[in-house]
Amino acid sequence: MKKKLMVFFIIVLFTVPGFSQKFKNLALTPPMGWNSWNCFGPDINEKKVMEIADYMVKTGMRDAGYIYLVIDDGWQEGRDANGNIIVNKKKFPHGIKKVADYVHSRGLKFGIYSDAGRKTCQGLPGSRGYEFQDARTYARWGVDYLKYDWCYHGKQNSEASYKLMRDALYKAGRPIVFSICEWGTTKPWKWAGGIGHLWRTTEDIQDCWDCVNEWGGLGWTLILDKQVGLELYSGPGHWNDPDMLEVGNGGMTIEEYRAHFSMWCMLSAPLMAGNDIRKMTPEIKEILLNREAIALDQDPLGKQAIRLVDTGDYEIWGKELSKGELAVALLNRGDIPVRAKINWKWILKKLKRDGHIYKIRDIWLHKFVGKTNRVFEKKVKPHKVIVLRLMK
């Protein structure tokens, strides 16, 4: 009887999201890096990728944790007579492996893009029907991260399609972080935990505060709304992905970008920068390299923040951290200032830390601003966030 119970326990354990990955110790904290799409679209090439790799080192991004450099859609152009994927020689004259080797030489990891359908979103060859062949190619090239999209999928079953590529990556034998880009259409948070390391929860992000474009792309605050209730599905090795960062692409103010970055850190979201870091301003660099904000995102406990207060324009989000600490974000989504007055007793009870007195550190001012045994009052300007770390 004991033996049967043990077998049952093992079966249950390894069907829970996050417990059935073959390659261990991948994405134990949310992946950080850079992706080419948000600033370059399909206009990517060998020279740009190598320059970005250099600047990831030069700017300090690599040392801050941004280690994945991912080429998005636009690198491929066809297949040969044997079905092998053909690299666009005009864009990548020396091939992808040469680029991957260069990225690795800079102390970074290399990522690439494909699609679960027959075509990518740019109409280039997808991996449908070539999963095992492509996985072997990626392993041979030295790929460390695969972003796998969902265009031209027809009547494919999403779970089966992504599981097939996962099995192909396993068969190829190289540990590769698997990023499921299915846009949240079939609720991947419910089935993807043992398949990928992260999964998109919404349509594509747009470089704006709260816009909606004609095909469904969303401003980041609207994407933020869609993360509410998904916190149970996220944790070490399996992350909700609200899409890549738009910080520095020119469509928002510095305060709006700071709020965007702060809330992605509160969500324990993957931090994939999407700006042209070769032309990064000091203000944008200060946002992306804020070690105190990054520490909230990379906290080993891996908890996604929950929304504690929502008045329509003013929100309070809370997040449990390791070592019994907490993070609290005060977000003003409205157009007029808000006078925030924090009831710490209520907040701490909601976050299961009542009875403790914490020092309060403002992670953007980089200084301590009080303790939780006193009232905290602060004016929060429109489209601004205040992020506080509660420390013992």
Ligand code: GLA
Given for the second form:
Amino acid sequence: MKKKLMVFFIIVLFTVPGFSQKFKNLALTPPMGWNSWNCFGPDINEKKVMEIADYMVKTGMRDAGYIYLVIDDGWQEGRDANGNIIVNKKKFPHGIKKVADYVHSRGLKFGIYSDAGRKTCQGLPGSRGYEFQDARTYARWGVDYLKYDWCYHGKQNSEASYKLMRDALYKAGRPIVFSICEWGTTKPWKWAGGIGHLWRTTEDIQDCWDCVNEWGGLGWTLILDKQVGLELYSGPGHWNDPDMLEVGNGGMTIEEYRAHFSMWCMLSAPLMAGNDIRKMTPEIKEILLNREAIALDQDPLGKQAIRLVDTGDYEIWGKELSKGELAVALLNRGDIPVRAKINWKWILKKLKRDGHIYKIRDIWLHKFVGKTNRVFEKKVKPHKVIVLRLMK
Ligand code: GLA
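How about the form predicted together with the ligand, since we already have the form predicted on its own?
Once more the chain from above appears, this time first in line as the rest of the complex follows.
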């Protein structure tokens, strides 16, 4: 009888309006921030995190919308006799709360990483079996964002595992953005909408145009291909996540980084910078801080772009924006220049806006370059993108 009452109580608790309500409006536009993994790997510590927080303010990233500072794998060490997670004292001598408080004091939000399996991908303690305890710890530390990985999951069911942590976060009571990092293996876009705010759709991104590494890491254009068809599942509060940005990590040219960033904005992808922003060049800064590009990503309609034309090397992508506006990206993936001639009539029809005439704004040149009732011809250099906002 006691047990039945308990189950009833738990069910009521989770269905009380307001309980999950706190989590509902956390990611109405794709989350933006910075994550330690792509530039530092597990080599992360208190000093670096605090400096990054300072630079997020100093460089203007915070004010451009990059709000979450997320520590990825590598901060944990073990568990004590009571199962509490132990923080690596060499890396974080004053504990995580101290860092979280500092991050908050800079007007940012703080995020952390764990894993649904027994261990993280770095072989450190995962949250399996400790979900409610860890969620309570995160809430106590002032965590605002949890990236939750999928290493060492054994025979665990993905949906059940992520639901369990979601419920643990609900129970802990602090509003926390829940970032599902299951790499697309069990098609999270089909089940994760009510569980997390974003879900990874693919293997890990690499700092390259189209490479594939031995354990499945992918260059960004190959990740881009895997987003085609997933547009149905993305929208305010629940985003496809093609992984964090590599912009500025040194493996690509400026034009290639501009293309990578532009296409992430076209996709309404979460924008988690992954470079060492303490050492950002002006060119990289100009990319990450292009407010016209960010505005496409953060458009409140939250529509992921669709690929309208695919000729192998040359592609045209289209995105619906709020207030009947549109964005169009011309992407040259090949090695020779393409002479792009746009058939606006056809494109507008595809994007359900036929009959409308728009002003065309190039969001990288920051100027108006024509109107959709006239011919638009442009050379697109290899590995370059042109992004046009069609405005009323
Ligand atoms: C996985 C994730 C990465 C990163 C590492 C950390 O590979 O997909 O984004 O979090 O683990 O070990």
